[in-house]
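The chain below stands alone and is given in structure tokens; this is the form predicted alone.
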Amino acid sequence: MTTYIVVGGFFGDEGKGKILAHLALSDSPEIIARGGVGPNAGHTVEYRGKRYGLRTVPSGFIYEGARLLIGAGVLVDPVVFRHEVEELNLKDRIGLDKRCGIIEPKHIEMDRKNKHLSDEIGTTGTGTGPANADRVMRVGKLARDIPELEEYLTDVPLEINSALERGENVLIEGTQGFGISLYYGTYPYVTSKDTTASQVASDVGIGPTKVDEVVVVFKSYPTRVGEGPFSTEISQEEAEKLGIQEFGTVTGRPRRVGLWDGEMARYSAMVNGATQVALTGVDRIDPECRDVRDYGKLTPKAKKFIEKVEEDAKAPVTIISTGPSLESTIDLRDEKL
């Protein structure tokens, strides 16, 4: 039995996607559960030539045989939700805890009405920040109260406690970065709950001695959407002449794009709690490493580069991504754990 969760190590945006497919391809887990805030984080999966954007449904979906579980953690907008479980036929795997928060469409336009929110923090306008306030003063809906999703409804705690007690492998996926975490983050230009891997755990009902192993996941070069802090960023031209300008999944607004930050990543991994890091887009930092699938044909840049980035999180890079493709994945938790 393994139980993994999977969080960003900067501000969102890092590749989670692909690591969350590729661990529940290559673990072939019982249950993949997703914590986080809702569907204002996008994640995106490449897989045997389909692209998946996706908001609410876990990005481990791919692998058919687990059961697909949203935490009473998460906000639910059950547009959204409806749309993705019928266009991914996935009807008859998931289920919504019964506590989830709705996102109702005056929480959407309340986001976007808000100056504060829309123009001075950089919001998605999707409804998280209203509806997680609403409750907060215990006036929100949940779940239970919506008739259009009662075939969904479960205990999503006691289905992820019941198969680790059975001995399954578990893997549990966050969202967004912990640089926008409420409480660790960049402090007002945050999302509306933490994103850290305690949370998560908490988002899906499970305690901290069940968690075996926590993977954050760190891009080789940081990227942003909205305002806030950025300590290494660097200008939109630069960015475009290095051939790493990236766009938003949920917002498609340009990305603001960063060099490393050790420092952030080193207190990041330490709140996180890291066992492992998972290192996307190493093919930006050498192209000659497009597409690699093994770690001794890396160019030396490269695993310099990794070197580093083992020694400011202070745990083993054991998962890498040399490309958006599934395939483009050197897995190294054999060798290293």
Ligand code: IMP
Second form
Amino acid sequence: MTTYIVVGGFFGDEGKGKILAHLALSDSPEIIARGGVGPNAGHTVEYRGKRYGLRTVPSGFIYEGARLLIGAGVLVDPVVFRHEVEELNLKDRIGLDKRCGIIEPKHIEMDRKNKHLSDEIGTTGTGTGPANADRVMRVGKLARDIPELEEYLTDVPLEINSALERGENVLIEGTQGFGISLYYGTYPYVTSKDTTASQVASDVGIGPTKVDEVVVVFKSYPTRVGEGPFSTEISQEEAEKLGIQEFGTVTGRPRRVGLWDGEMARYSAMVNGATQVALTGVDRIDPECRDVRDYGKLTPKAKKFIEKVEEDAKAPVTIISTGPSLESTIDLRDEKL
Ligand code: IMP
Ligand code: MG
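Having gone through the form predicted alone, I am curious about the other one (the form predicted in complex with ligand IMP); can you provide its structure?
Everything in the complex follows now, all chains and molecules, and the chain you saw is the first one.
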């Protein structure tokens, strides 16, 4: 039995979606549960020639043997939820906690019209901040108040803890990234909740003693969307020259791009309690590594970079991504753990 929590180590968009999909297919977890903030997240999974942009459903959904759950700490926009569930045909195996906070149209409107949020902070405009504010004010609706969600309601902590008692594997998905944690990020340019592993455990209702592995996902060239400090940022022109320009999954906004930040990696791995690191975008360090599936076939330049990441994060790099497709993954857990 192993409980995995996967979180983002930089500012989000580290490639968690792909790492989660890989872990789901390799480890056959009985339950895949989503923690994190809400549909402000955009996780991309490319599998069997199809590209999925997910905002609410767990990224591990491609492993068909898993029960999919959304924890009580996660905000749910019923429109987004039902759209994804129907599109991906997940009705029979997805549940959400009866205590999930609900995003209503008024929250989205407020997120987009409020100048502080939309212009100064540069939020995703998905209503998560205002919905969390309503929850703190104890006026927000919960999933149990919404008739259209009734068929999905469950007790997520009970389901997960029972699976753990039976000795099953459980995979828990975080969203966003360390740098936009409400507590540890670049406040006020942050999201509306903590984003670290402990928060994610609480989101789905398991205690810290039940977590075996914390995988912190870093990307070789970090990115950031929205406003706020980004100490290793490079110009869009430089990013274009390097061929590493990116656009957001949810907002379509160009992402700001930066160089590897060892200091941030160390701090983020520390607060998250990283036991492993997943490193994405290694093909950007050296294009010759694109789609390589064998550690031995990585170039010396890439290997040297990986060693530096291990020194910075003080945790082994166990999963390496060399391209967007799920197949372009090197899994070293058997050797390194
Ligand atoms: P909010 O979470 O929509 O309130 O946005 C607050 C800040 O967090 C903005 O800078 C967003 O761009 C950023 N943010 C929120 N969710 C994500 C994410 O999933 N990936 C990257 N940035 C995000
Ligand atoms: Mg994203």
